[in-house]
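As a starting point, one isolated chain is supplied in structure tokens, in the form predicted on its own.
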Amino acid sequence: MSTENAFQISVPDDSLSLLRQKLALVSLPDELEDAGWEYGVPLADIRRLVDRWANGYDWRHHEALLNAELPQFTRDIPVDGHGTLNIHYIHKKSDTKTAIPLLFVHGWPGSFFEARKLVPLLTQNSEHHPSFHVVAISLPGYGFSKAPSKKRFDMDQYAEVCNKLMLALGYDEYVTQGGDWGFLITRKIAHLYGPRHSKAWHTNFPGGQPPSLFTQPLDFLSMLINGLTAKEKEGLQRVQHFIATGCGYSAEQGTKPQTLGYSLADSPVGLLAWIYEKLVAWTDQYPWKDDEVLTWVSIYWFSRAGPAAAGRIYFEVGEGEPAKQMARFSAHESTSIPLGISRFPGEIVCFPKSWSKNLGKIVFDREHDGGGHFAAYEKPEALSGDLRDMFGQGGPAFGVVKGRNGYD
């Protein structure tokens, strides 16, 4: 078993100095009159954020807060065909000895930082709800984890890293939560390592397919006879809008990530605009504070492998073909363990409920009135409440982890 090493974020002074130099030399583009968000991130927003990053934002302050709040570690994880990767992760244990081990898996443009608000909620011990031991991984190539150096690092490999990490931590049985790429990764974990190790999974980013006469005859006939509800139609319109106007980033990262990578690795302002657009567009009117945005983006800028590494997952999953990449989210993959779903109206993909039935053994499905793509960060109380209800006493997945039901 590999050795666990305590980890503290400590960005070198030289890296901070270089960032300040680059920000001082920034050259911004012009902007059309009344462009708003139609052409991308407004110039006024970037000017404000760049000025704050250069002249007011204190990385050392936020670095210290993260180190104080989140117990961080690294560990070597061997990956079949890809050597050994040094993986960074949060591991926050509850005071409840029989807390449920839960693996949180982020996506792009997220990181372990997404779990910052969720961790203290899930680790609370109470007689009224279950408690969790939370592990929030930095995926390979993200944050402070080492990046793969070979091609074809796909879902099987991400799932392998996650499962081996949980086993190395002594969690032979565990549950998972994920959105974005975390949805595909936790589904792959459920497929490959359930029910022996992965006992249940939960997602806030459910994929799915329209029901067919052969796979879901009753749902298919109901859709033909009754059609879709107004809410379901609104959700599909959101999906269509996203595909028509919001998928450029995916096509670029999914076809030529190296080309894009030169800009992201060299320009902190380019990286800022690239990520900030998604933080605004993919959330449900979340009131971003400038320092929140800058901390989020700084983790990418100061990441171990550099900001270009995180986007390569798009190429690997789609094998260089964006259409194939998108299809992975709706493709069927058999899972036998309990599945929970939380639906947030501001999510970029909002399929009708009946379209999710092919995902597996759904035991929990709840809709919320607000919230978007980054549910753990936008709506941590709602997401933690769903997990407590799913795994708590009287819940459909209560007691799935042997000897760890979440209560003293």
The other form holds:
Amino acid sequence: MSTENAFQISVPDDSLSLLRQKLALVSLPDELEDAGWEYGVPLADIRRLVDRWANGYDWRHHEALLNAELPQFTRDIPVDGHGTLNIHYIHKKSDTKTAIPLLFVHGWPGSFFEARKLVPLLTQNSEHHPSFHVVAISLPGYGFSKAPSKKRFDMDQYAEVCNKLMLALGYDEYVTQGGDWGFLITRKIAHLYGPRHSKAWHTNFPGGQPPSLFTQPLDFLSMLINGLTAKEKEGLQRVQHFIATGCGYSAEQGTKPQTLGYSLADSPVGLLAWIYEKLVAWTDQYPWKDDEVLTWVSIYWFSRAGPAAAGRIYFEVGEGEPAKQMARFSAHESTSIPLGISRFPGEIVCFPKSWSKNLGKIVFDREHDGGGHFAAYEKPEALSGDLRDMFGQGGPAFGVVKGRNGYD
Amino acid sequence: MSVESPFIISIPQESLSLLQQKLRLASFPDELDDAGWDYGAPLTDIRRLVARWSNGYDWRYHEAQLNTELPQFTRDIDVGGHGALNVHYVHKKSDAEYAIPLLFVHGWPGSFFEARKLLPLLTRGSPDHPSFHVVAISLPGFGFSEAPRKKGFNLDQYAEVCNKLMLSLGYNEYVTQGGDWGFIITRRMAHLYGPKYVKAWHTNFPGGTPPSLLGQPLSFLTMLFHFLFPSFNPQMQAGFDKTQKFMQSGSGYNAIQSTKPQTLGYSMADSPVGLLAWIYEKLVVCADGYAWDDDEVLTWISIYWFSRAGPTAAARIYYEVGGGNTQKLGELMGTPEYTASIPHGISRFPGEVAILPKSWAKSNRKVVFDREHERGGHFAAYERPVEVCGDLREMFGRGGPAFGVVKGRDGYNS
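Show the form predicted together with its partner chain, please, the one above being the form predicted on its own.
Next comes the full complex, and the chain you just saw is listed first.
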């Protein structure tokens, strides 16, 4: 029986000092005239962020805020074939005793931090909407969880850790919310542990496949006859653009995460640029504040396993081949539990709605006008609104968890 | 008229100091059990190299050796639309009176340093074989050349710099040798400047275009036959497999450098450890069992670390020539636009990263020399200088298929 330990983020002084020393020696590259964002993150942005990180940004202040807002714990979780991993997580309970247990699963370059704004909204109790007990895990290799030490820690293993965590917390039945890797992991959880433990899943990053004559004949024919709507075309063009110009990080992480890892572990500015590029490219005009970015990136810099470990998920899932990674994203996994989808226009992969039909038993599907890839962080009200509608009284997944319908 | 200045590599003491300070603060990642080379460069290798770099490796010693062995110069070269770039190059003349002017063009992660062993061999005069005046350019953004300042420094611009350099040295007619980007650039030079200036070109990175039914019917049918019966030609199959493996699991660096070289560049500029790993991985994986000496690796990489434009600039060639996306680079291995009739020579090394059927290089080039070797990889001039030199001597020597291509300079004394 795994025991839980209360956890406070408390980065050692040595680490803060080393960061300061590295920042003091920072060497910045040149930049082409009028480069803008074409070649990657602009020099002016990085200069400004590095200056702030070195002078003025107060990690201890933000560390204290995180500790105050987010009740954190660690516990050992055994994973078949991988020994025991010490896992870090947020666990915030609602005052409503029969709140719905919900597991939030982040992706890359996310972390438990992405759930920060969602947690108070989801745990808030009211007679007008359901509330949730929220668990936001730090995936192995991220945040303050240990990383796997053996090769081939794949989707099954991530799903296993997540499920065991919820069971260890006494949540024999629960629901999940995930985007990015969180989509693939929560789908795996639904596949392996639903409906016995996972009772419903919600995602803001729906994968899917084009309809084929065999899987969705009507949609297939409709696509042939009517083509795609202007909006769908635009979505697919964005996917095309992303694949052609925005997937280098995934190709490198998916093939040589160790080689890349030396840079990310040794250079805070290198890590900053690597992540910041996505924070800007993947959000929908989110007005990032410098300190916000620095806290997000500092969590990677100060992470328990170090910044190199997080990228390995790309390698393992694709078995060292990026094409296989993409195939896994699109491949079908059978699930029988209710699925909810929230679509945000700034998402990097926006497939036509008909492509998601085979994802699972879709009971909820809502489109939004704004917001991007980090939906829980950019649009916490919209996302929690969707979860409340999906799981609330009169909603399509009301009462899925026995004895915990989210109300008093 | 551009003016030449002799050049001595002389890295400021501050730069050496800063490197040492950074190495002292080096932070290493963890590594999975038994990772070997599966996930990238192994931790023990990198730790060992960093320890040596920081304690024991003597840059000044190697700097002095380079300066002694390689006569270097710089001169301003004007590039249309990009102003004047100060270009660094090695220029070693042969003792043979009528030596053939040869331009050696490196690639990534190469540099002028790759020509180091080839130089004494090619420039040696003898009645028994031709010799060459060798020019090894540092491409803009590499070595001690300035980098372009504006966007759009594309293939034509690299070719222009190279051609103008040779002309400014008084070599109105010359031949070229190149691999990696050097292949792509010298092929462009053959197209743009041959046969007026470029009289012949040789490569160790042949590439090639798949044959088409109308263009090369026999080759096309052979290819079809092979796809239907792959076991019929296991060697060709092995070549395809290797190429495919490289494209699938060895080209991440290519994907990021062709799309976000600036983002990657922050790491490369700030972390010597990061730069070391990034390049070292290729030195080992792309060479054919070459027994790298630690100091050799560190000198190779120090050239990047101490480069004039900094380590970030070099990778931009992938973005500029690749069009800023990952689709185009594969095409460049083929022959997008090539209408030159000048003689072409190929040396094939088994450790090369992409092995395509021999006939594919012949589709639209006038191949007059094509030799396969038993050993050697991507950095052929560095790994197998004797073989590369031997091939060039045979191609350009008396009785050879490209003998006398350069007017009045056949490579001999008489």
